[in-house]
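Below sits a lone chain in structure tokens, taken as the form predicted on its own.
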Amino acid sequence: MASLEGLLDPENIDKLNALVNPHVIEQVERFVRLCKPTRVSVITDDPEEVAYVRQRALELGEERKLEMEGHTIHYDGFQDQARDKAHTAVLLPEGQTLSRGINSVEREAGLKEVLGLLNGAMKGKEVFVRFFSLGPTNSRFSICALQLTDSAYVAHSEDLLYRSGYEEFKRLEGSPDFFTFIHSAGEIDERNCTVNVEGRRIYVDFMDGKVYSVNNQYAGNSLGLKKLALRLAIYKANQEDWLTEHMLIMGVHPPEKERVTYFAGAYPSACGKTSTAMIPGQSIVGDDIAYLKMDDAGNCRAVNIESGVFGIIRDVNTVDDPLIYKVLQTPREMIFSNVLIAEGRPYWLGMGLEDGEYPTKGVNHSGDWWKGKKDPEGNEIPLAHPNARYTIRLSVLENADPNIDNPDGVVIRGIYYGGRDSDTNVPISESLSWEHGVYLGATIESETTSATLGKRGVRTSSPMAVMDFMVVPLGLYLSNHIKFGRNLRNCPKVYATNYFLKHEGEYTNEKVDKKVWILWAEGRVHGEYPAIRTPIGYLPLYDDLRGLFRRVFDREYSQEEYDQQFSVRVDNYLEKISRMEEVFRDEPKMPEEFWAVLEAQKGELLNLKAQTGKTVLKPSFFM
């Protein structure tokens, strides 16, 4: 312990000593010496110490109080508004390879670079030594996380988003089995924003269970416990036969029935993930990251590693997101980031003001703002950043599930995979098998709208909605999924969803219709609905959907709507299969089961086309 003398005061040394963990001491001593902060504050689970972090964020000017009690505003730098994919990389040992599209830097060279950037990065600043639990406390699911950061805003955000873990570290009994996150905002300006953004680096060292982040403040780059920890946990899970997923967890509550059925779900950005988790009448366990493990009875159980929400605020309004909007407009501890502040009140894009009148001046991520203000390139600066955020505790939502902090998690009975697709996938279908379900997740596509008039949307392959965070070869990841499901005695059913199907340029369903699709899946889990077997999966019967629309929305659902939405578009599915063959052809060590499912589906569709001469087949054809 002599190595900490002179670096920390006796009180803080005693806090570290109480953990009886030499690995924690070594990490703190190493990085305090490297980063050279002026002051070190070790924060335990004590509420007074946690409150001190928020107070420091206000004193340092990293956050500012707003008109409503508990609300604060934080601004990231003008060039620090989103995840920096170009400078986020996996530190890859020489001789190892990763899948397509995954940024990597040779490990030794990357460590030399980032440790050089961190050398002295905290001079003149206070470093907060934090302890968190990724997942509920006292749970076999959870992973301990040590965070050192010189940003009080980052540390405060983590208090809203994660469970305190100082006591959890004591349960490690001296083990090194924890993740470590080192973050420095680097040099900051008068607005407390990072200056040297050209030196922004976010490096993930999965070999050592560490994340290094420097010269940034945007939470997606600085909060190591979020998407950066996701990468570390994906590596860990794929060595230990469980799953770390970019998934929501929700409780589905069928009308007129006293039960709740838990589902997980993976969706790429803008494909319906948050809107699914927040469907009225259902409950939310988590909206972003899940750990899945098998219990002693052979069930799939899951926990949300977070206890809060770092959500995109754009388009949150009373119509589309009434529960979240209500939270944002009531007193509670909450952080807004990169929105417009005028007279102490927050404004964001798409908030649906009744009079439609936004302020014409105020303060935003660009500093003082006025309508018509332009950036150095001559582009008009919007009143709030499109990626502006809110940070809240999950427990403040009216639809928060009572099992959020259950150390045993919840039993997952079904999994949703969803993409954005205008012309192929039906609104919902059930996989023919677990292996087919893994195939459905692997072949998710996200479609964007081209700026060129008349040009078809561009589809991006997004396997399991997790490729941005992958640190193991995709083939290994998918093989482990197949193995995980086969080991379960009670395997979840898997569903492909698509809320974006169009006909003659118009969506074939309303936004709220997703509630019917997820309720049908819940009924299938309990054996309440028969289904139609097709090459693409099991489809709902018209009468069952018609009954659900009547009960849920008191609305008539026509045979014409059903046929339009649930017909099997043979040529379009064959085109998708061709795209998947191209995408995965060169992916090493893809599981044989993936290709077997693909070939079986392709063969059935080709046979149907040859037999019928039709390219679109109504569900009734398969009955």
Contents of the next structure:
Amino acid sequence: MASLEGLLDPENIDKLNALVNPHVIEQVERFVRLCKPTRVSVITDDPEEVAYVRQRALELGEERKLEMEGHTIHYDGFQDQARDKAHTAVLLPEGQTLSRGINSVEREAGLKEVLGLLNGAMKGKEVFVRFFSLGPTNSRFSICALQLTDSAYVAHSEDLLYRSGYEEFKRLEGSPDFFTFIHSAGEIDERNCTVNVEGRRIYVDFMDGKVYSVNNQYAGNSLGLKKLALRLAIYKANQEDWLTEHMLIMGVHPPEKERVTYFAGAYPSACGKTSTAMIPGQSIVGDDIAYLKMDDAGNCRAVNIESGVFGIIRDVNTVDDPLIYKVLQTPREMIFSNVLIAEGRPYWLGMGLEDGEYPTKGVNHSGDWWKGKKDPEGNEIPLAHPNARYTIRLSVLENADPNIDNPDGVVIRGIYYGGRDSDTNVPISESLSWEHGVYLGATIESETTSATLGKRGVRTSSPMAVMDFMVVPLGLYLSNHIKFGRNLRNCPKVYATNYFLKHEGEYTNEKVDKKVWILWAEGRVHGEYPAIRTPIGYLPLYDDLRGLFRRVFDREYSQEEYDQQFSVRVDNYLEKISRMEEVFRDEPKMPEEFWAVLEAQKGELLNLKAQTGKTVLKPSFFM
Ligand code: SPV
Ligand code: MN
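Structure of the form predicted together with sulfopyruvate (SPV), please, following the form predicted on its own?
Expanding to the full complex; the earlier chain stays at the top.
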């Protein structure tokens, strides 16, 4: 292709030409001309070329070696430690509208702005041209992804988190059906951190299957394949007949039985998503993003689009996360980000050390750090950022499921939804129908504050834990969800979980108890446990939970605990319903099924209240 001559050296041109895809050539040419890197490196699936990327991250200083073999540390800028919701926007064509709360900028103006920022952004730098597969290779689920980035760290972490896809691009046979991600960290300082964080922009052009990301490094902002691809895939799925979800996938293994039953699950950040996927005795397929499609037999099947974990490291310790802790203490290729490093060793919050056992100085996300160091606002800088992370391959986990790379995915028999709720939802309930299940997902709430702000925390509505990534009107998304389930011959059962129920300020259950709740759901899928029908859903019987607590933990589970956890808090549910009416009232084109479920539940609860004069009803009332 003549147009690449002079832009790339012949060896790189050959690698691109071998894909026989004019659309790939077109994108590479266009963005190399725009961003003006000094060097272009096209990386195939060849392990030597992949290893070169990590080598460059070390040479450029974007990663540094730690004491343990294979471990490296990467720092994002002090102001670039989490997803930047304010500067992430959908490029919206004229005349189209989205839901409240979805950031958008007018498409033409947004393109002009971000292409302006990318113009010459890679001067003096090397750009890595990468090919990945979102989902297992050779699978009808998967989508090809082209990534151009001037950050060797970004390109390297994508090797840990995604499947190589150069060969996959050949299977496209010249089709333009792939996503493109353009990323530049922009100007960087002596610590290799973005200088111009004010100019940070992440713009999603769903019409063109592209995301532009500039002036940032934090993975949630920079890695095309993570939350940027999630947005493009949500758009694509909603134009077609499948689902893209911010969901874990796990195999649930009941004790003393041979079977495994696969579940998906959506939880807002910090509401127990990774810890659910990592419940001891179960197997993990994925902890963040799933594509769900119907198979020929009418089953719901899902794949994890990732092959790694970009996990919060805070509170990973031998008690709460023994499997991950062990991985982090073993030599292997992995990346720590934004933790404290002292004498070549990583330290993070909640790793199980006493205060006095932590180093009092070292290097962290703020640069040189010492105990008591303050930020420009005068706040003390913690030894590691609360959102510090580890990046590992899923396959290194002892509980990795054997079907991780199965191109047909796994059959999903159940879906968990969970929020953070101190006083309303029971620990586990089953939806009365698929439509009620979609309602349960749509009405997830998460409490943002602790007891200091009063008896009840401030609640944020977090439909399907996906609003941060939503690029279509919520009403359309929910309608498609309902349609998807109705088309299935074997529709998954849906469960609302709540690990955070409190009584007089104390959690009513232990952290590990979630294992019992998810096992009860697994049994329900197989018709093993009868349940109590209530207006809020099917509830477990006391005897079944008592049996599970005995078998799983060898622990007594009392009738009092059960009554406290599983009583229907009528008033609190009615309050939640009012909040939901408020949230969804002005949402255009909400599916009528949503309102039907809400009205039915409200009617039943109001009747019960009128009949009994009570605001809290024990499960036995409904038997
Ligand atoms: C989340 O916050 O949902 C994450 C981490 O999975 S991030 O990559 O920042 O999105
Ligand atoms: Mn996530």
